[in-house]
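One chain comes next, on its own, written out as structure tokens in the form predicted on its own.
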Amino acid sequence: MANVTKKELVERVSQRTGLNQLDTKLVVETFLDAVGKALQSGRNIEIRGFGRFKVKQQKAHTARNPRTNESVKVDERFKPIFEASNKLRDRVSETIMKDR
């Protein structure tokens, strides 16, 4: 499977939408902005049916590096994840099955 790239996202919105591309393009710059920019104020997004954009805070710890052997202090950091809806879960589970 490919990855949809972000032109690929435009021209279906695009499509569905009847909006020009210049247009679609500017609304899903423009969402895709105000998702980081919340992440980065430290603020969780939610999407009913979707999922939850959030922020997780990661402890510092000491990892290892594999090539070495050597110990790694890794400092403490805020990382964003995606945490899928049960929704979105079922759906993707369901057309990947049928489509085996």
Second form
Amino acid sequence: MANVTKKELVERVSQRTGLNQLDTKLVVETFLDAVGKALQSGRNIEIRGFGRFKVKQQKAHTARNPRTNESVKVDERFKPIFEASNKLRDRVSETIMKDR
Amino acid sequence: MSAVTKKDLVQAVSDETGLTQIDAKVVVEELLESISEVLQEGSSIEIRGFGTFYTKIRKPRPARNIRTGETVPLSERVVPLFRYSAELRDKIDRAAKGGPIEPIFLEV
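How about the form predicted in complex with the partner chain, since we already have the form predicted on its own?
Complete assembly follows, chain above in first position.
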């Protein structure tokens, strides 16, 4: 399946808005940068109709290496997650299934 | 702390780029729309240093209605997912442990 890069995404957005590609690239990068920085400052991001970016705290625990059966300590860590909104889930699921 | 909304992100984009909030809002909305559209087309979006939006087919499985206890079939479906890049994951983990807040793209 095709993979779209940031460059191609910028081209799409530019076509839709009429804003030139250079300025569009700046907006796209500034937007993603703001998302990344909010997550780094411990805040969740909620975008209606799209989804939520959030950080989950994972407590320190002991895990087992399934291959060697060895116990390994896993430190406390902060794991970012993304939850797609119902709207996005419905859109993706309907369209792709229809094409099959 | 309350969640960051699209409005806050539009404000940040407007401040950084000098675009009016109305123009910044249009571009941000078209960006989100474009990402959704690419996922709908069955393609993925890979953004270096940030992460990858992609879709995955979930196999059909029997599910249970929690209220009635009835078993209902859940058909095959496609779900949108996002995988954070290793760089961003590390930045978030470091910042949560007291490290500095780092930019995602060097040129911004």
